[in-house]
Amino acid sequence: MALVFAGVCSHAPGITGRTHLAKPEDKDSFHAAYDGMRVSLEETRPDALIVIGAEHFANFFMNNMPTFAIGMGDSYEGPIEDEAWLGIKKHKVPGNRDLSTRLIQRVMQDVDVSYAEEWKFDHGIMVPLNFLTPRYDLDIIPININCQGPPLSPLARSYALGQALRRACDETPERIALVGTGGISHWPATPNSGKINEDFDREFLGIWAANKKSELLAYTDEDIYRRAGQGGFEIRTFIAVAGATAGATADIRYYRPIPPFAVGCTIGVVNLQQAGMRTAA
């Protein structure tokens, strides 16, 4: 089989927890965009959902930091974070060890990456699933990238995980959904939180929309950092999305920046479908 499904999400903390701050026509729009993606990928009857977040200093620290962490268990728990801050109760969600160990056995053949049995999921995963798997009945295969705790990998890198993540889920014989989560521009936990750089989001979508991959790996850390926040070092999840889905371009859903959430919000979800793209019928 192939994939059937690839697009992008936001997870910040706030989509959730701060709703009550946002206007109504922001949140409304927002989340009916998120439900949107969720008829979409629902539609294509995935069997399991690969979910690429960014490392939030929840599971791993910087005494032991991997660049690339892919989840190996029968399940795990979600949120770590208050269940009141957030605004998602805590579930058990289900895993997929199996499935697991067979895409982290054929990714290493390309790709070299650490995997955990045991995860807490906070709010890079479970924000998305509270909207894409809101009955928590679809198997997840949750990979981390750390994009917090420099030296952050190249981008070249991301984008080559995102290629051997395509070539191990087009060898499976399951119907294998993902989705990358992250950014764009944000500040978080910073006085600047809440502040968005719109025209940097709307640029790099652009961009990635298209799956210009010498123009995606063009961007500097130094670049990002001046023009996105820390936060946007989170990009390289999206850049896994394009690397998995290579001569395929996507369509931005939605994007609008929404302080009170303190990201653009966006959703984002790609053609699978156009030419070079084997897909499982």
Second form
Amino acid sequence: MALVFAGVCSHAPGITGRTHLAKPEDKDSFHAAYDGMRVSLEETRPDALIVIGAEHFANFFMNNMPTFAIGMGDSYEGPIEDEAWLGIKKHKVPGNRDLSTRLIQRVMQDVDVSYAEEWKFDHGIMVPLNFLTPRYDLDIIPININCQGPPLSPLARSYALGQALRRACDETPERIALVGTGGISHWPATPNSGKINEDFDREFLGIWAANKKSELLAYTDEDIYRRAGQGGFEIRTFIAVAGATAGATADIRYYRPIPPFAVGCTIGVVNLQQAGMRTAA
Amino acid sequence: MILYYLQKLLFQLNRDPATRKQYESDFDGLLMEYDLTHEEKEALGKPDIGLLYVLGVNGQLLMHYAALKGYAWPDYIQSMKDGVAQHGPVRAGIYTMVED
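For the form predicted in complex with its partner chain instead of the form predicted on its own, what are the coordinates?
Below is the entire complex, every chain and molecule, led by the chain shown above.
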């Protein structure tokens, strides 16, 4: 079959854990945008959802840090954080070992990846799932890009990961949905939490939505760190989605800086029918 | 190795129930398992969230330790600011404080 859905979304823990600190209209409008993304995703009737995230030391640490890791479990669990702190109850999340294995084997033809049969989801995946699969009834395949422990891989490798993933999806019989989740500019869990560079965010989202590969890959980590903070390194997840959907543009359905959530809250959906590749009926 | 094992301890504490149990029942014994400096041990024990931040602990690890120790979010943010005021700029890592 093929990729049937692709998009990007924010995952900051404040989105669910610190809702009381945000203006009600900010919180409600962003949650509504997330719900709209869920509706669009469900309309494509996916068999599984790949979530490309950037975890925060829930599973992977500097003793053995994979640049890219793909889940290969029958199931996962999350959130690893305190339920009250995150505002999300603990769940067993269904995986799909067989599909994961096939995807991993195909991706490995082009990009080296690690695999993990055990994976505890942190807010980086649980916040999106809380909105997109609230009944936890869709098979999830997690992918992690190391965005926390430098050295980080070049942006071009994240784009290549996305391209490899697209080839893998196109060769599987299942209907696959794909979501990349990360911050754009943000300085999370620091004294600067709440700082957002809206100019950087809008510039980056414009380039991402137009899928301008050369401009996406022209960012350097020095530039990102200076303009978008250490949280900005997570643009790798958006770039991987761009790689998976080369040839297609996207719609930014929602963007609004919400400082109590510590990020410019974003929902973007790719117009997959433009991708010029196989599409599912 | 400075900082690496401090962060490793917090990583394990955040994700491993057995480490959490040992933290509560045998804190000194837990510290013995990691190659920590005297300053790091003191900062963990007090706890001095501000000093842990200045030592370079990644915020994604530190915010959970602060929550475990009962810090509300605004108090966690303030403790890092206080730490920088008291101990100087962040000494390592990528979670530095910048001008707003």
